[in-house]
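Here you get one chain, nothing else, as structure tokens; it is the form predicted alone.
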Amino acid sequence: MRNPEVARIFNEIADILEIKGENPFRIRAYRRAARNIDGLTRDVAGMQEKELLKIPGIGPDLAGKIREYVTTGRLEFYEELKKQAPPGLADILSVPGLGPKTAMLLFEKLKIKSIDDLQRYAEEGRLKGLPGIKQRTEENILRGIAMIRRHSGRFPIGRVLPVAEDIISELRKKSPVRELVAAGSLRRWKDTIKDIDILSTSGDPQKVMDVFVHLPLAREVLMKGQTKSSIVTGEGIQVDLRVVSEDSFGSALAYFTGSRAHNIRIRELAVKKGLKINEYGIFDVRTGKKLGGRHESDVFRILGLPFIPPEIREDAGEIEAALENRLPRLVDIEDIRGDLHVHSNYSDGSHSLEELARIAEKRGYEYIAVTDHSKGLGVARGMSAEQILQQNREIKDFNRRSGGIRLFSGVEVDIRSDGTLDYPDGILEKLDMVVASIHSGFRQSRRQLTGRLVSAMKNPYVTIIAHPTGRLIGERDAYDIDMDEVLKTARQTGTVMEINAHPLRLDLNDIYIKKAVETGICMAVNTDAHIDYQFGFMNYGVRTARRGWLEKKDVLNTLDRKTLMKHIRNKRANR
């Protein structure tokens, strides 16, 4: 996958252009293109120009630059531009919240050209006093550096999963594998991944290893053995491949899937039963007899447990629930009947209403909610009140003509800094549903940010709170809110909390999802799709929901459309 490389280069181009004071529209174009490329599930290296032009924000000029880079390995415009930027600037600009102009100021005034320098100056309080830099700025810089350190060596699952899928696909095509599956934190669908673990069986392990270490994406071979090899990809992701015997595959899969804490609990249960469990199988300690291990289910069956889904093997109560036969029946992708957060070309989406309907129909959906941005988000071509009413009329007309899928009229309305919404109730009441979200003021105080969400939820027309903590994995931490207060208000008002399925968001995360379920809050799993391929993000959202122990009954968009609309009307009736 060349997407992360291209996205990084486009972001760095935008940074340098901003330092030079270039046209802000040109700068935004590069940033938008970078964001959309980074979220692609297809490799831009394999896309033709006409396919690249379908990506939001990609015109002929940027499509040409993408082709130049993936074809030659360099982009001449970028190389020339880098010569105009101070050394070390790219490292400093990786700190969240530190803009190009501030980075340039720090370089010019204090000769700061590394993150270590920046951290030292901020800790010593030597930044404040420069134009625009106060004590709070220093605190934000240190928080940003801490986030970088915390995520160092970890990658968002949205960047790792396509790599793993490519490797598995290549191994299936080119080597004599039988069983072949990704294990580890990737199989548990954690939001960030340190490395990729792949397990296989084969009658010719040596051949499998030969193919593996010579894969085109292998930048470095760390080790090559008869049954285990390790490579590092061009993105810096370590991949470990193990070939195990067929009669041990199941126990190895269980062993290399569970978290360390989960595996310890499994082994403790085994000891109490006079058993030993490891990656080679399940053994009777007294006789040494192997009792199972060919199938993963053997591990749980022999321990007297029901099968524990991979996503919840974290020692977060799943062992106790299994022992008491109260494991949840986790929601599945087949349970999803529609998507309640989708954008059209009325704002920053790529498709017309008719096109969105066809895309959703192909996925087997009964309905989608068209929720374009409100006027406050100018960068996303937010709609005026007149435009949203026009769209509403078009949606009603479509529904009268359509004998199949139903379009719900909606909006993603901005929650302003004072907690008010971008549109008055007179507009919102005309829509089927309202998705409310925060897109600015992320650094407000905990009280202010919490107050904005609480105020929005108390509006009877607000159906869903979208991407509730505002995080972008590896780029921006969740903003500081009182989640207990937010969830309490959601419960009191009947407001639905979103699990945003975009792989760089996955917001709410699994911890908050579980807390929401325990609070009795209804959730919605939405893609926030702006182009057709992003509808495929639903699987990321459903897997995150499963990590949070969600069942079908907990998810709004598993309901048929009549029951769903009744749920929405109930909140409005209680105004």
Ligand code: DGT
Second form
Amino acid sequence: MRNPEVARIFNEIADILEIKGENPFRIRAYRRAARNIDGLTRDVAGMQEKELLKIPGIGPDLAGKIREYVTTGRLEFYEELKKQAPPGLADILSVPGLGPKTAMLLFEKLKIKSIDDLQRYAEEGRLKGLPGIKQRTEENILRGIAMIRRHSGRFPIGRVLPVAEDIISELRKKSPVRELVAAGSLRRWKDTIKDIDILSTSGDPQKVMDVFVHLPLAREVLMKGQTKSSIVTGEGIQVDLRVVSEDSFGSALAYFTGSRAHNIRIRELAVKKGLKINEYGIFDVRTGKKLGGRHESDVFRILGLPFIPPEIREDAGEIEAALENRLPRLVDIEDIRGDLHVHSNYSDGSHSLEELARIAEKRGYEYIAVTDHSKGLGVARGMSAEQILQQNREIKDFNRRSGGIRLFSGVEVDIRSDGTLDYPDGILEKLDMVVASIHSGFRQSRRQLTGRLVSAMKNPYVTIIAHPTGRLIGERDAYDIDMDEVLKTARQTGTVMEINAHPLRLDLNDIYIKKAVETGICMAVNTDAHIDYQFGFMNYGVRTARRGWLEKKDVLNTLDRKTLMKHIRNKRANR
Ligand code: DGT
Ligand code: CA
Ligand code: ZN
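Next, report the structure of the form predicted together with this ligand; the form predicted alone has already been given.
Next comes the full complex, and the chain you just saw is listed first.
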């Protein structure tokens, strides 16, 4: 799916045009096009000019630009424009919450040309007094900078995986590869990725290297060798490709999948057994004989271990568990029977109830819960009490008519800043289930934020706490809560914790999931989909769940419909 990428470029173009003081209509046209492309269900990369022209706000000029970008991986107009913008501007614009007007102001009045400059001025309180800049703005800027520094050089997996998939499918089409897989942190499904490590085998490595460095999305070639090359994509993501020999493919795959810490433990185990393990194979130290290496499973078998799934190779206890034969049986995407957090056009989603049901059916689900926003969330077209009751009736009506998929009536009720919910119990009790979440007041104290979640969980109608820490990877940190307290309350009250599968959220994250598993609470993996392709985010959620050692038995939406309902009623009964 190239749409988010194209949308981001159009938005950046609008930023630069705005700074240059260009025609506001033109600027708005780019922003509107960006919004519409981002909301599309079809990939613009697969659309011909004629189809592109049907997208609202896309004329021949923008259609041409989209074609140029998706076919060549480059947009000449954008590259030229970037050269005309003040130096360092793109960096400054990358600070969350800092728009083009402010960036230009900083450049003109204070000659701020880099994030370092910006940080110094903000720390010294020297931005205040410029039009529109208050103490609060300065604080936000500093927070944004800290965020960028923490994430520097790492990308959210949701931005990296589509690139890796593109490269792999291109290489398959155009070069003589046999094995071809992404290893490294991508194969372990870490939430952020520094670079892509691809591994392959081939009868003609030189040809594979040639094709690789000439891929349209290769903006820069860092190195080209006989069996290893590195490129950087237009988005700044580094990709390393290695061609290894067939008979060491398995050991290379284990080595380059990592993690580093896991590899070290594996090597230590090998040494104790008189073995040597590296990317070329598994060897008997005494005789020098090669014992295996063609298949990844050789590594584990020869060490006398069960196969350890890539997602948990972090030296977080998996080696001990493998040695004692108590590895978890990780939840699988096939185990998921439905999605319990989905938005319709009753609030800010794109689809009607009927459409949602069709999409879910196509994915083979047994049920979904429609959980639109509550009234407090004006920005997301939150529903009034009348609207939600109306929706509830419509859902019941649908279920009577439909023999197949089941819709659960639900809501994503806002947890207000004082910890109360946006609807009274009298309304919540009429719904099949309730998802509760925080959307405001992120900067409250740890005690206040924890208190809000705890009081929401104590409400008998609250089934699930959605995206419990509120983080947006690369944009907003998790808010400060006492997770031990939250998990303890979840257990006591029988409240389910969400693993939000949106690739910018992945919230709870792997670490907290593992903690939750150890606390013995139930979890749900939900996409929070607002449009059909987002149902596909489920895999990100399941992989993250696996990183947290989650098993099927701990996941609410692996249950059949009746058992699931029983679970929900249990909490309501134990009030
Ligand atoms: P990242 O930072 O998201 O790219 O994470 P990884 O795990 O992909 O790290 P990367 O790309 O530096 O290396 C890929 C794998 O190669 C890593 O997981 C383990 C292996 N590896 C690389 N260098 C070393 C090393 O010096 N020692 C060991 N034991 N393994 C290494
Ligand atoms: Ca890597
Ligand atoms: Zn939501």
